[in-house]
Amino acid sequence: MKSLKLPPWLVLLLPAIIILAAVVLIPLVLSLYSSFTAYKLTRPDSLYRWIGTFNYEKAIGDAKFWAAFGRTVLLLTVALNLEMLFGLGLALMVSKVTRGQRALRTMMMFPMMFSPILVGFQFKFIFNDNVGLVNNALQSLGITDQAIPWLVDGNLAMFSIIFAEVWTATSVFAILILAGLYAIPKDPLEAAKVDGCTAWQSFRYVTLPFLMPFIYIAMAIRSLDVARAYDIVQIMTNGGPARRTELLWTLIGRTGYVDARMGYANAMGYISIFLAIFFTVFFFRKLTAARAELGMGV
């Protein structure tokens, strides 16, 4: 009996299969088998009971997995703008530091490195009603003479969360527009300045095209992070109060740890993974038709 000889390539590969099995594959393969059953942690045995797509058709029907989609996109949509403008404005000033540049950029990533959850913490305490760091510095400066409910009013606490996330990612749009301004050719730039064209139209129609390529690669990798927000927004409010800054991670971990239908979460994992990937697709198009633009094909 011959011994079976796997190929030189594949004897390489297996350790790292056989762990992207282990680790993706496999739990990947039971999220979506249990999204089609009514399974419940308390119950191990509703696993085997298979009801089809009866998840799914609940979770398009549910106005509270709809409201907690809308939310995401909110969240999504003015984090990404802000942390674009504030990104580029930062990269913009560091380009033109002479002296100490190498600190700053350095500086300039403490952010990207604290963790979201140690982050939630941060901003917790910050914006706490009693003992916060923003209600007493505007109480001290006489701004207001009494705490505001910054965690409390669904307003406000959407804000808070937006100002977290802002604080926490603009770094990264600022890390790649730098590298984008270092990248840029000299010979555009000094063209525009013999033609007599203004700073601002200079960076409107030299600087600003060559850097899109740069944004539209920050925004596809923060938009994966952002539709999947849990850490920050689970600890500064649980998805309080009364549910109003709810997003869809916070949604399905309640649905599939406190309430434990775990099945019922699986399907709403699954169907919010198509947010996600309509906004990598849209800003992978964006980027191949900026480069396109540029003439640096795709």
The other form holds:
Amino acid sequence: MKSLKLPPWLVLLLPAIIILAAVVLIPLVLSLYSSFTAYKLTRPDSLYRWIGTFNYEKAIGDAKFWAAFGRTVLLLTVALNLEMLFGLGLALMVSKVTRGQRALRTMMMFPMMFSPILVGFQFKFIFNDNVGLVNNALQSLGITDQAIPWLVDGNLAMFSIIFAEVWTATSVFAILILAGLYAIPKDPLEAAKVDGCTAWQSFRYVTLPFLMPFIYIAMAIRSLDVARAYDIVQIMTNGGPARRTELLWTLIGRTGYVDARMGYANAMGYISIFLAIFFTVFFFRKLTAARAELGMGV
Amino acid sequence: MAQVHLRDVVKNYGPLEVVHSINLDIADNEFVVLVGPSGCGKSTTLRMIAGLEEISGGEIFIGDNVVNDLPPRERNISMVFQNYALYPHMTVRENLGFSLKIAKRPQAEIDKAVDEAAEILSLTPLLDRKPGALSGGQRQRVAMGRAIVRHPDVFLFDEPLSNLDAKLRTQMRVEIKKLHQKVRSTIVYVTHDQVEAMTLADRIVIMRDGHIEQIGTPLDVFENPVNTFVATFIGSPPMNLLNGVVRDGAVVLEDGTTVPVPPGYQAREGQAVQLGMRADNVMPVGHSLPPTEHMAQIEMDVNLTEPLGTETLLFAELAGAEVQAKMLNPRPVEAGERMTFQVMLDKCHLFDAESGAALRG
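Same protein, different state: after the form predicted on its own, show the form predicted in complex with the partner chain.
Whole complex next, starting from this chain.
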């Protein structure tokens, strides 16, 4: 029998192709396919029931889905901006520290070392209306005499989640911006001093433009992180009360694994992916522009 | 009024003193060059004038004001940095106009000043480019333009040409000199290159280890160096120094060669001295300028030659030391050839061997 002769380049690439197919390609195609079926986890045979774009139409017409979508965008916007501002402030302060800066930098990373699940539990406790730290402190100080329902009130619950999110991730910004601060050449700053800049003007016209690429890198990384936010919210509020903190992935997770409607969940997932892609593309555009601005090439 | 005065100015970093109580008076519109080897404190001195380094002691005046505690922006100075220090995110136009924009001047005035500066430095076609799209020489010109738009009292240059290649450096040197003639202004210029110092300066300040060794016009420091450091630092090739002892009004070199004490110098009998002579004043007989009044003759073996076209540098040996000499209208010379040289004594120098100080009579 004449053996099958594969060209050498294909043979050499085959391991990579097999692994990629198994890990990425097949799950991707399968999930895409299933989003066009009535697939329910509890009834495996439903995987073969083709229903066309029904799931997508249903998601697009679903107010709950769009509410979750909007909330995710809101969380993204608020959390990223707060983290950026706090991170920038923190980095600027740490960069001025002359002694013990290493220790400070290490300490800054502590929040990132905890699993988001644990952070969720921790803040669930802190914001608990009966035994939580915040209410305890407020009541002891006499600022309020009633228990504030941090995680039960719709608006406060969103605030609490943003608070936890900011607590964990501000250091991502702080560390990247700090790296940016170290990379700024000293000469233009001195030139700015001689040119008559006050400290604020030096920051505004020289330091900040140099930092922008670093800020956008942090934004791009964090936007992917927040767009897939699930764990902290799941633990703290489980999307409640009455879906007031429901985000895309808590909704999709519940639909897929609790309600077992995997086909529909996959359809929502594919729509949601665009959100993440949009933000990533947006920040990379900004990053490229900021780098070009500095003459760093594209 | 843009005189600059330094009074007993000291700089120390913790216990380490790097500038030791220096005094310097710079006149209005004067071009002063601080020159010295790396680490001599010249840049630190300049940065103290700029206000980028704090002054540890003494006083600095710009005009009539003590500026010790003024931040740079209140000193009305501008500075050109070694690495240009342009703002990379701004166009050339924005770079030039930045200081005026910060000072909140009206846009029309900014445009006018920028156009003027661009004109002087031939930057007009480049105004809308970013620094990244400029060559080294162009960036240097932008840096100078940024300095002149403000019409400051004092220009400070911190080794502005050291990042350029040799040809461009010569070219920019000329431009800086022209610039000084166009915008009459006080300039303090730091360099480690003695050629730059000689060609640009009205007065040269030679520094070593945080001390000022000599202040004078270029010709003055060239012709009358106060010590061996200045003598060997200024001039190329460096001045030849030969060890000897004074006996009967002549310097006896280590191998017994005697050369009369140069006119204008005095030394004790038996004093250990160094005889200094520049290559330009040591020439082989038959290849030199017409003889002058004070001449001495020495014989040396030539070890090496460097033909330069119009002249040839000869590396000879005398009393165990290397002596560089010049041959005008050169002829081919074989290594090892013994030649008779004429020494123009009235251009020679005598220094104390121990302190290095010139033994002026």
